[in-house]
Structure formats: structure tokens, C-alpha cells
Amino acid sequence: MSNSAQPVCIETRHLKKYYPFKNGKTLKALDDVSIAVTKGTIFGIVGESGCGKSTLGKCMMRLQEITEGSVIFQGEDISRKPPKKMKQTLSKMQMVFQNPFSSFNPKLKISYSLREPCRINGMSPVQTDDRIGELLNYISLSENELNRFPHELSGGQLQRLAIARALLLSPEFIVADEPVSALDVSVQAQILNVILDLKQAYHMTMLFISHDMTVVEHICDEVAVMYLGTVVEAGTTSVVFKNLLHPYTKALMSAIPSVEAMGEGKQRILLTGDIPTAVDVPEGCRFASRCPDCMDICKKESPVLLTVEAGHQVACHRYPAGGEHKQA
């Protein structure tokens, strides 16, 4: 799914995870699904609770163990390498969790949380307090804050040092789970403008997962649009974003309150029907039961992700590859 030339950091390849269950019922959280995610980029996985994009995260971190397909980093295939054999390969990947209260454990201080993970990899004391010192810069925070309980500083001083201690080892790669939705409104811009800084110091390859599609917009180079366990549109974020085909994506990016618009008689896209779970996943398109341009096809036949312009895929039967917009 990679649109550049620049190599690809990792990516999965037909990726399924099922949760089966006592009754003999199964929980598909992904359902084949493949992205590649390129080296000094940040790649956008937004959709609704539930849609699969967290579960998509852990198990390119190896924190779950994959039902099917596999996952690439740096062209080895990680996807069930032994857990003894994959030390140097996690220390090259680090993640970044929504809450940053319960990232740092509240009996530590934080100079202890930022120097632990360093002695384990075997780097020096002045190493380590080099490499703590470079990047409390890059983060506007000074040296005591180190001296602090987690409880003592807020919210948004946290995420900083959650993301400056993801970045001691210097991974090649970092997922961030949701890593400002439970932040105040006031202090995401600042998270995500330290993001974009230690981007471009870095050249940091990141997974940004998001439910809010200004923020991926916002910061995302590539972005994946998920349903129900399975990815529904993607792309460059300049093209997708200039040009949003599927229903459902276009329904996301509805909601979203817009000063400007409001003089303009914006329209929100209300979706009604029954809202399908990952355990009875419906014939043809999960989304038809909610789609307003829903056609007889799409209720048989499963959509396939499909190149409609360079930079863009989507998986509707109304935009096959390279031809024209379907009409009912």
C-alpha cells in the first residue's frame, strides 16, 4: 500500500486475527489486512472503536500473537519468531499508549523510567544522560521534571516523556496508540507538534492510530481508513483527503464540526441501519446495511481494495480500478 519510493520499515501482508470463542462463534478483529508503512514516514490507521485499529498495532508490535498472514520489519518476516530471538528485534520497536498516566509506574520517578530501559540495552550512565538530555530539549521540558512523581506532573508533560523515552534506544519504528484523545483540547496541538519536530529530527517512522480524521490529516503522510476489521480506503493523505470516495469514510469526515462550514449549510452524513458486529460479519460489504449508496451487489459481493488513482485505494463496487464513479 506504500505510494513512495523510499523503503518500506514494515508492513503486514494479509493479516488476520481471530478471537474464537467457547460457542464456536469467532471475533474477527482483522480480517486480511495489509499496509506497508515507509521508513521516515508517519502512516494514519483512524476509524471507530471497535474497527480493529489498536489490535492492527499490538500485533505489528508482536504483543499479540497473529491468527494469519504475517508481519515484515525491515524485510525479515517477525510474524512468529521466538520470543528469545525477538530482544533485538523489539528494541528496535517501541510504542507509545493512549493514557499517559498509566504508561509511567506512579511509585517510580520519571528519571528512573527514562534510565531503566537504557541500562537494560546496555548503554553507559553519561550515554544515558546525554541521550535523556538531547531529547528533554527536543521535548521543552527541563532536567527536573526528572526528579517528579508521574502524579506531579500533568497530562500533557507525561505523553512528552512517553514519547521521549519510546525514542532512548532509537527504534526504527514506534506505534502510537491514540496518544492525544486523552489529552485536553489545549495541550493535543502541543503533543502533536512535538511529534512532527522529533519527525523531521529523527526521521521517525511511526503508526498513528486516531479515531479523529483532522488530527490524521493533520500529521499522517499515508492514511488507512478501517471498518469492522478490515481497511475500506487508503492512501497519500494529500490525495485521499482531497478527493474521499468510500461512504463511510466520507461519513467520518462529516461529523466533524467546522467553524467555516457552519456558514455553508454543511451537511452530516447520518448513517442509520444496523451497525454489524466481528462476530456475525454480514455477507458482500460490511458496510452495506449503513451505506446511503448501498447497491444490490454490494450486499453479495465483498469490495476488493482497488488502485482508482495514484495515491488512492478503496474498496466500494462503485469505483472499480481505474473507471468511473457507479451510479444506482
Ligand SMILES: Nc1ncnc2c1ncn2[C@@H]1O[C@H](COP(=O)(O)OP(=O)(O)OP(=O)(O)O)[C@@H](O)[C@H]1O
The other form holds:
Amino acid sequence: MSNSAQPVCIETRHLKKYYPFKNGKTLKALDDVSIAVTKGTIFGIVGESGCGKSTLGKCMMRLQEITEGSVIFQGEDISRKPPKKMKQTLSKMQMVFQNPFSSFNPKLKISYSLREPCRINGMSPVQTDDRIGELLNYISLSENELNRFPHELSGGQLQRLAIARALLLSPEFIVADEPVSALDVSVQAQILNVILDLKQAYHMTMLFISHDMTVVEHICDEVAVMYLGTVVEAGTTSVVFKNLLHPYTKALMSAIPSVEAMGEGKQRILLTGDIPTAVDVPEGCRFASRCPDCMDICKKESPVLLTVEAGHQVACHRYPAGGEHKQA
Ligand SMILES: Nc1ncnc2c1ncn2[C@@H]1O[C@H](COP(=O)(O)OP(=O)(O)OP(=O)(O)O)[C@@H](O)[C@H]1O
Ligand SMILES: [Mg+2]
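Given the form predicted on its own above, produce the structure of the same protein in the form predicted in complex with the named molecule.
In what comes next, the whole complex appears, and the chain from above leads the way.
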């Protein structure tokens, strides 16, 4: 799933994260997830609530213990590295969260929240000022904003600062978990443009988690669509979005209201049927009970993620490797 011309920054191999559930049952939050994030790119994870997006980000940063499989960061298997030895690895990773108001200590001025990590990591005051000044430029904020408390800034301003703070120590990898979901649409666009500018300027590598297909299409180089703990469709964003194949991905896309689509009289794909949970994962394809194109085999055998064209994989019995499609 990686762009072979560039080195991989971080990858997961057959990653599983199971949580114990009541009555001796198991919740399979991640079930055999393999993705590779190429250095200097933004990799999008998209899917409905509860499909395992945040769990994937946390496992990649080892903020959650891994049940099975591995995480390889800069060529090193960090899956079972003891917490003490993770300290140095974690200094190369950063996270940006959904709610910028809870990302900053409300009692501290922004300047302190930005300067303190630099001081702790041995940056001189001059280096710190230079670095902060440079980043402020990219996020279009001035020194004045640094002298304020978090509640004196807007959500958009704070999220720009949270992204700048994540970049202060030049991390190798950033997980941004729904960084624009809590903001209104006009502000979302600003933040996305800031992320794209910073990617360009700093060759930033990011896992961008979202439930919004259009945002992912706009900002990500690669994408993986998740359903109930597994990847159902993945690849190069431009290739995947030109030819969405998995019935679940198509339904996610068609759920987005658009003036153009209404003009063309496009139909929304409404998913019906029972929504299985990650506790009682059904046999066969996890999506079968909601799938408008379900076949007999789908209820019996779990489909494997196969390459159907260059830069495009899909896990669906209708799309065997090589792209010969089975008609409904
Ligand atoms: N610490 C935990 N203990 C038990 N179950 C958990 C834990 N964290 C997550 N889960 C479960 O794992 C599944 C995946 O959760 P996760 O938070 O990764 O989903 P998500 O895709 O990020 O959803 P959202 O879009 O709502 O943020 C869910 O069923 C959730 O209830
Ligand atoms: Mg989440």
C-alpha cells in the first residue's frame, strides 16, 4: 500500500487490537490492519464512528497496547518495546486532537504552552523564538495571539496553534485525529490549507483521521476506508476516488449532500439491515448484512484486500484481483 519510490515512515502489519468485553466476549476494534505511511505524505483513515480509526492511531503511537501484529516505525519494530525505551521514539511522534480547547491548559498563556516543550527538549530561547516565529507565519497568526489564554482565541485559531505546536520539535510522524471535525466549515477549509502548506514546507508525514470523505479526498495522498475494524478499500487517493468500488465506500460518498448531485438527480445509497458490532463480528464479510450487492459467498467467506488496479485495493467478493467484476 506504499509508494515504493519513497521510504516508508511507519507501517502496521496484521495489526489487531482486541478489548475484553462483558460475558467473556471480545471486542475486535482492529482486526488485521496493514497500512504503510510513506514519508512526507498524508495518509487518510476514513469510516463511520466506532470502526477503529482512533484505536489505529493510538496503537501506531503505542498509546494502546497491541494484541497481535506489529508496528514498524523508521524500520524498527516498536510493537512490544518497553515503555521506558519508548520515550525517545515518542519524542519523534506528535498527536493533534479533535477539540483544540482541551488541547491547551486553560490556565496557561499560549506562549508558555508553546515554549515549554522546546525548553524541556533543550532548545535555546533564541532557537525557540525563531522556530515559533517561523511556524506562526505558516498559520497566519501573530505574536499577539501568544500572549492570550486559550479561551481568548477562536477554535480555528487554537487548532492552528495546536498543529504548530505539534510541529515545533520537528516530529517524524503526526497523528491528527479528526482535527477539523469540531470546527465550522469555513474554518475547516483554513485548517486544511494550513496542513497542506506545512506538509509542503516541512515534508510532514501524517495519519489524518476523519469521517468525512470530501476532506480526505482534498488533503490525503493515500487513503484507507475502514469498516468494523478492517480496511475495506485503500490506495492512492486520486485513483480510489476516481473509481470507488466497495459498496460501503460508495454509500459513505453518496451520503454527502451536494448541490451538483441533486441537480443530476443522483440517488443516495441508503444502507439498510442490521449494523453488526465489533463484539459479534459476523462470519463472512462484515458488511454483508447492510450491503446492497450482497451475494451468497459474502455471508460465508471473509473477503481479502486485493489489488484491483495500480494503486487501488478492495476487499469485496465482487472485485477479485485484476479487476474482473462480478455482476449483481
Ligand atoms: N479503551 C477501550 N476499551 C474498550 N473498548 C474500546 C476502547 N477504546 C475503543 N473501544 C471500542 O473500540 C471500537 C473502536 O473505537 P474507536 O474509538 O477506535 O472508533 P473511531 O472510529 O475512532 O470512532 P469515532 O469516529 O466515534 O471517534 C469501538 O467499538 C469502541 O467502543
Ligand atoms: Mg475516534
